[in-house]
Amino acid sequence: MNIIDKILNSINNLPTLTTIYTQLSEAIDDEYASNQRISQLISSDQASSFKILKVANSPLFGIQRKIESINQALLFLGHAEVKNILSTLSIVKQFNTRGDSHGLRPVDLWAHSIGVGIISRNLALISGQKKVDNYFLAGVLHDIGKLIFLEFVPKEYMFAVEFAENENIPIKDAEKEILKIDHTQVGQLLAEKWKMPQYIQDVIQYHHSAQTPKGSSHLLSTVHISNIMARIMRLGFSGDNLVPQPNMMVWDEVEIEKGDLISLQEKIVNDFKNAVHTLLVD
């Protein structure tokens, strides 16, 4: 079995997201489902409830009062944001966050992705977006393909990381050379298997170029810029130490000034530390 077949088989054999996430998605999509019904559904999973409350009370969401119940989380954050938090928690559970795989720690890849999620949400807020509930999830998932590589072909992936370093090339190019497939492709396949929304699939597949065949979007452009910022700020490790050039066409789409990026740095670092501790530490 070649490497590509091994990776694709591993994706096919991954379980679906947790039952609680599936049930919650169905309930939220049901216009007749009450807050009480949704709250009871989430509260039936104590571990998820505890984590959701920890995330909801983190500085990331800037809620001025303490959220003490799932019902309050639904009220102050909204159904979509709570669903996205649960989605993030469910996906983190699917992959190893501990240990050291041939010199590369999964927690460092996760930290980079969380950093991109933090920056994406902050940029969306500062650019005046009214609906920002998808930005954190999109940022967290943009590099999910790298976690697949590290989980199922760790030795081969380390070859790719070493090749990227030795040749001073982006990890995406090294993946193509060593594995014959890159993280954007396998990440999109996993998102498709998990029935993630198309805009999430697009972010995973096109975050390097910020352009889909149908054009760009504010969400995709924001994750593109956030990925570069996370590299500059050294939030986690993304597989190589290069800082790619941004697609300059997306600046108008994102609608932020370079001075805004500088003013956000302290908040981003604080949000990042809290989110990494909340999502990756039991």
Given for the second form:
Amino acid sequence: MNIIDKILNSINNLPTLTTIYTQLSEAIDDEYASNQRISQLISSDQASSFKILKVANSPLFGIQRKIESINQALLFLGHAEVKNILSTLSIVKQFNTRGDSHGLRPVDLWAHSIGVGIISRNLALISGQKKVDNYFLAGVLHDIGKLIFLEFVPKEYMFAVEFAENENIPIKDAEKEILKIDHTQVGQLLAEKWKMPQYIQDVIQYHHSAQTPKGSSHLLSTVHISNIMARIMRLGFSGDNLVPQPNMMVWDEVEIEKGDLISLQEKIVNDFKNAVHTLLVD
Amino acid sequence: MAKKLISVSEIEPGMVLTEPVKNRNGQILLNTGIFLEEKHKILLKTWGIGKLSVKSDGDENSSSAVGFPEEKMLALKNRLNWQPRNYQENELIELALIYIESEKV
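With the form predicted alone already on screen, would you show the form predicted in complex with the partner chain?
What follows is the entire complex, opening with the chain shown before.
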């Protein structure tokens, strides 16, 4: 079986997202569902609710008081945010985040993704975006294709990483060369299987160019910049060490004032360490 | 921001474009904020462009990019080899210089 077939088969055989996630998504999308109903659903899964509270209390969300119940989380963070936290947790759970496959640790790739999520959310806030619910999740998922490679064809993926390093080329080009398919394409296949919303699919597919056939968006441009910043700040490892120049057009989409990028770095590092710990270590 | 109109032959490397250069169809050939280089002289001439608008000197408070010293850019060269086109990209390079020595977090 060739590599592409092997990957496609593996994606086909992946389970759907956990039942609790599906139930919760439906409940949250149903505007008549009460907080009580939603919090009952989540609370029935102890492990999930415990983690949700940990994430909800992390500095990323900037809630001053301690959130002690799912009900409070829904109240302070809102339905969409809680749903996104649960999505993040459900998806991380589907992958092996431990160990070391052929010298490349999945935890480093995850850390890069989490770094991009953290920066995306912070940039959204600083550029005056009112609705920032989706930025963290979109950032975390942008490179999901790389995690699929590492999960299902680790040895071949390691070749691609080595090839990128030796040739000093972007990992995306090395993937094409070695695997004949790149992480944006593979990620898109998974996004379709897991029925992720269109804005997430766009981020997975187009975060390198920041342009979809229909144009760009604030979210897509933000993730594009955040991906470059995470590389600059060496948050995790993204498959190569290169720092591409942003697409010039993203600066029109995301308004960032002078000094903002520099002054954000401390908060980013702090949020990052905390989120990596909560999502990957505990 | 103070601008001045110059002709293609007056281009000096490091000048910053303050208005997009467009062809007859209105298509943008070079965008605002781009750092002009020697090669642009020939390019612009072959495109048939006469005049272009660049940032004029004595405009310290402008939000445009400043060039980075060669030796610093050299240190980044294996990872990052582009010049900033605006203050945001300036700050990205500043960040890259800060994190150049650091290990993976």
